[in-house]
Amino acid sequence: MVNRVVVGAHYGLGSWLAQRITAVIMAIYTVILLFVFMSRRPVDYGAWRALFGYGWMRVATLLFAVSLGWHAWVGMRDIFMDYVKHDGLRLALEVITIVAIASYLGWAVQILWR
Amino acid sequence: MSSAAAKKTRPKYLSLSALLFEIRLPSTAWVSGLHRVSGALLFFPFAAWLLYLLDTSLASEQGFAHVRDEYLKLPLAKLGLTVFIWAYAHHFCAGIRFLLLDLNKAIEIRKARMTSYIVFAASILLTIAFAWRVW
């Protein structure tokens, strides 16, 4: 017996909550990054390289990137569900979005741990 | 039901031109709509563009000099950065407003309108403050 209910107010709560939590993580990172930029002023290559050489900076930036990917997935999917009525086109756009997010994350890891 | 009402086609789908030129949307709707527009822009192309800039500037001293002294001196790149700053500022401010609405803060119409004006004011001021340094 399958008791799964696929309609109703609770369905999508996980996505909704994930979007909020990742938003808070990215907001905190943004404020920290602005503070770091203003206090350290990495205007030459050495300082720029040194900033992204710190372990905490790399991990925080990766956390931001993962949050962005998750957040963007929920947001882009919402946009497609609202405006793209053709099922095949919507599926194609969702697949492109997932491929783009995976590529962004792979690229970010490559940049941060070179 | 009157016969005139019965003849109206339902549902009525609103076109983009109707939303832009026929209907006067409240400011809260503009905050919401632009939150979507800015979010989509930040995902593509801006996330990819920023990754490219980060990649090039961290790869080598020449790459850093190229980004700082040549690439970001191009008017088109400056325009791109300005749009990015606006999109980030609006998405950030409107996002905080939505988080507060989720917590049932300022949900009465007068306060909700007031916070939507604050979002526009704050994001435009932030855009001017940061874009000033770009140009």
Given for the second form:
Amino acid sequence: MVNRVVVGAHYGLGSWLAQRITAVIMAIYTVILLFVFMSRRPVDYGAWRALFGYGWMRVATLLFAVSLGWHAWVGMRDIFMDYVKHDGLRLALEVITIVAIASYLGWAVQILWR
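Switch from the form predicted together with its partner chain, shown above, to the form predicted on its own and output its structure.
Next up is only this chain, free of partner chains and other molecules.
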């Protein structure tokens, strides 16, 4: 009988899909922003305020921020699982990363809907 040693959580396909989907969402948002920048000259505070006055732009920006946070979490989690061998240190780094990403997302919501 062969005893299998289970290493990690075997995220595999889910992590791969999360990285690809969030990357596509961020790329689409970037193209939209580039289009807005190219079509409006000059870009000043008034233009930014008018652009983010639209609800669809706030929602798109929030979707971008959530995608960026998820993308960063999956990447950092994989780096920690691959290179940090001490369990306590890895857990501490993961908790710090989660708290930081959640704080950034909360800050983004505050900026968008202030």
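If you superpose the two forms and keep the largest set of C-alpha atoms that fall within 1.5 Å, you have the rigid core. Residue numbers count along the first chain shown, from 1. Here the structure is a predicted model, which is why all the values come from computation and not from measurement.
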Note to self: Once both forms sit on the same rigid core, is the C-alpha displacement of Pro42 at or above 2 Å between these two forms?
What the structure shows: yes
